[in-house]
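This document starts with one chain, in the form predicted on its own, laid out as structure tokens.
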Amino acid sequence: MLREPSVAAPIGEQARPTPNLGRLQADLQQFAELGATADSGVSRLAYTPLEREAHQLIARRMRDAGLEVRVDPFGNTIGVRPGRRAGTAAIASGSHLDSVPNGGRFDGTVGVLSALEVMRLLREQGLETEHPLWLVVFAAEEGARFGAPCLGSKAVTGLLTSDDLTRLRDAQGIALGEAMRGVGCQPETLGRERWSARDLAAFLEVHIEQARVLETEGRPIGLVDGIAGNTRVRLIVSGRADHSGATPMHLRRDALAAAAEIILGVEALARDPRRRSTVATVGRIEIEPNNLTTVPGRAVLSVDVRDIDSDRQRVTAREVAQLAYRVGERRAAQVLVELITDSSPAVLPIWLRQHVAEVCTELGIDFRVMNSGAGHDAAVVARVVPAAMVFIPSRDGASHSPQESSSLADIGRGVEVLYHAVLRLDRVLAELEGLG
């Protein structure tokens, strides 16, 4: 017998449904098989057929959960659960499904499946919300392919430009816009679809921590108050390609040797104790001609500088460039510095985090407030509408690798927090809007 849908009551007065861990495990496994690598990792790069296949799979799961599904022109998949009150701004949750090369099975996917499980539980409980609910699966969150992160969320928040569509290119020289068109997206519509506070009241994202703070402290939940920004630059070092046997050492203009000195210098800059929360990584290097018997004539380095302090982030990036110029001058190598992307740190609103904290307290779940050194779509969305992030522990802090893992119990706890946070926010916003 069907029950009449009801509006959620406060936690103390409502049922506490249990997330279906078997269902979550089965879904995690199915997504892990899309782009599976030999050592149990996942390679599902942005705007590739594999990423699109993952979006098609989640769309089927959304429809099975009773959601109305659409894919926007930038490849973001959105499932909508209507609310009782038409025309009100939605409460959204979700994450991403793309990965870095040979990455992990949990990054992004946990947030997507947590939001899906919330939708399933609401349906099984027969609950309606005042506000519409969105399950958002962003495209191209990882910056692995084009160097710039969070492209799907930037597209709908006005932070992606038409210049980016041609300027950003992958290792094969394929431009972002070309790659998007190749999988059926419509980059030419950039700017026509833009989210605002009229569309969304708030965005909530569950994510693995990708570090070991929660595990070390034995805490099951982290609530994020700030997300680090990043400045990414490409350093092109041009020396001279010469015969490795015939060219005396004092006459060489070895681009790789210069690059090696720059790499160690970048590490030293970030290790300076005065920088505290600064991290800097040279994550990609390309060598030409890349031949054993030829002195390298050209080296291209990709540098990622991150910090929770925006001034320190930019100062460090400038010092990286200055370091590269000094090394190049000393080694008679030409250095060109290109900016790939620059994103400021994001401070998430305290009022929204406080509501999630009160949910944790009512559920008896220990938590801590913490920063995120990794970037997330929530940081981008927060520039348009209020956003909050819920972290669950990562085993041994492993991430962006096949060793990435989180327990089903921790994932289920994140689902429970998200479920009650959505209902609490729906109730609180309805009262403020006079809908209750």
Given for the second form:
2 protein chains.
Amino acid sequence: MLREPSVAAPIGEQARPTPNLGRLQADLQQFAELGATADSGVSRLAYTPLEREAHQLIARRMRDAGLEVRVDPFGNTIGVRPGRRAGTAAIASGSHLDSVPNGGRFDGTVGVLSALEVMRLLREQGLETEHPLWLVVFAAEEGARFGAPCLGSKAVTGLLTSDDLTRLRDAQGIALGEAMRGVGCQPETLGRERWSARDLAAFLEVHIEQARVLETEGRPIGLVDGIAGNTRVRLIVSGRADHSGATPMHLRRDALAAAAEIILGVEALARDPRRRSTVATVGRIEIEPNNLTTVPGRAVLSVDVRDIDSDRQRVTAREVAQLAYRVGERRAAQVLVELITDSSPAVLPIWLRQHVAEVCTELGIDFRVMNSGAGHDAAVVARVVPAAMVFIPSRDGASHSPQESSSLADIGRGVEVLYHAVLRLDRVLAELEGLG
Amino acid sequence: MLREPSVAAPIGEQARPTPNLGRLQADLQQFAELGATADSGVSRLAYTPLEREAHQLIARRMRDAGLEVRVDPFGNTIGVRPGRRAGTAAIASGSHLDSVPNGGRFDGTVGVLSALEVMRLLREQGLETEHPLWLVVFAAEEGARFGAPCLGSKAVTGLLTSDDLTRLRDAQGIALGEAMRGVGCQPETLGRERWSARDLAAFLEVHIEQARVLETEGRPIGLVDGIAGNTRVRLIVSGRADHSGATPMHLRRDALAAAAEIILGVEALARDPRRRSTVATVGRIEIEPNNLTTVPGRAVLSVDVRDIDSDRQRVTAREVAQLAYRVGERRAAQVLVELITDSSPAVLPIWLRQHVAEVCTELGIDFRVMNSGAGHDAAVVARVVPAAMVFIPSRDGASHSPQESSSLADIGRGVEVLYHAVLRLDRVLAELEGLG
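Taking the form predicted on its own as the starting point, write out the structure of the form predicted together with another copy of the chain.
So here's everything in the complex, that chain up top.
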């Protein structure tokens, strides 16, 4: 375990290169065009040809920046910048390039392009580091397609099982493993490659906040201490399809009315003031036959429960299931509850966050420490390698929607923090390892 | 206006041919195969090639039964059996052959095949009638595809407007007129052909009950006096799509949660005991982006309000709209209410029902007079021509679902009632017209 470093060269003695906002903007625009939707959103789902196209584009950009690029069997794209000492663990940064359906242009992409900009600045400054640097672009961070998130990072940290490859399916019934093979991945090698602290000394992820805490407080940077976990369940409500004109109200077993009660019950559970940081969302609903003149016979709902507190997260998910059973019993509808995925909250290591905090202080950039309600690859990587997350403000807190936006100035500040954090970490680790 | 007939030859003096249940069953089976679904239901939507195929099949059957067949510009198929007196108004019977998505095999088809069986029995008996007989197969009775029902019967009774041809659209955005032209109809002739009491003396429709009143009471026949009207509205709820993890509960504008409140409110309105015969159904819901990890930003609901009392029907529809606005206001969601269609309830003429009632009595078949919660072509035809409806029991009241079923014995009884009602009406009308 690394101790809190006590000595480091002050930033004032280094060059402070300015991030090239023009080229950041041009790249943001180019990625936004891959899967662009009619209302300026992006649909670039996990393990689709569009996501692969985005990975190919970033691979070209990485090679242009002098990195050596490889794609692992799970579709993660990794660019390596050698360090002076080849055998040492690398310092990594990055994020993801997939999106939710009709999501935003900034989620994930900002973190990848920030890490790329750091590599470009280092090259322009002619700087070498002691440790190798990795730029990691994880595949399939969004859970939108398969229900479970962070599939690329889970694959390299031992958190994805071969059972998941067949069990997790998209809305079309395509299994995860099948989808991976369809875009050229080799999921059958799962378990062979696994990252550890020997490969990586730290992982730093810049990301948009996706909420409005920073904007409200007027702070440009957030440093994440806790990342919420999530428990996701599918509720299948079976009532009886009946004629909407001929069936008296008291004889109905309306699956949509039952679903409506469950939706409001889920909302009420999460709004209960005794549950401070719980959020719960019914984001998907499909009903059958979905016909104007038929009482709905079947409804399938997906519920996403998140919390920073793992006990509260699981208790709430259990209460959602109990609520659904109660509603089903009262309305003579059958209710099935299926677990889609379950991830624990993550607490990121304080020494690494402290390190980034000192960089912010030296740069004169105001910051706050905060939770992340959204899940991130950093939370997964943190199971095996120290990880830190740097948030930049989201305009109006909008995310997972075409309204998602962050200013170039804020993105630039994220790049500066990442640049100096990487360099400082390289020096501090080298000192601790006796290389300096 | 016709008076209640006082004299008619008693049924005891006529032949009572037995309906051929084997051939009825074979035909039912053949129609069930047109648009058969995986779970033994039927999807044969209005103005689709499958509906047209069903019309072509019945046209062949009608020609085999000696009828002269024509298809009108709106896709209604009409088979004519000449009477002794060519100039007189015809006696019509029939129903429809389209279905809701994954509906049943009996709705509509039973009425068409009952009328066909009557034509076959008449031919086998070598019987001629004074009046021409029509077998009418209406197009597009179900409102499932375009929201508005009874499009074929409305087209020939002046209740379909040229505005409807462009305004009514299916879920794919295809306009009614476009869909009609796509299957060879000529909607541009709307208004040229219009039925009146000069063409038709009466319209008799056999139909499955679609509820469980007859089954519960153990009665084989229902004679309909009132047919419920319907008011259908589309509710468009616009909230804000947001990240399901990062957005605190109190900052959400969840369109699905708002929709859930509206769904339960609609149900509560119709369940209010002060509204005796009102039913209200949310049968369709579509949400956007319909993604597990996004708070829903938009929900579109369809509400079907029906009542036998036209005032109560319209008041309830208005209250549904007010309820939706209230929910929207409280949840900072925008609510738009669009009228899809509005039809008044119909009261069928007592003299014609009385006529069918006497036939039942003479046949020794028990019956009851009852309302129809479902709409029917007979209600539309009744605006211009006297109409009567004969219900046969629905097993377990199931309808608009694959579970829909009626026994062959019950169908056979419907045929008998229709056969004798047509013959008796022919004689009674001939007497009144001085032809007898």
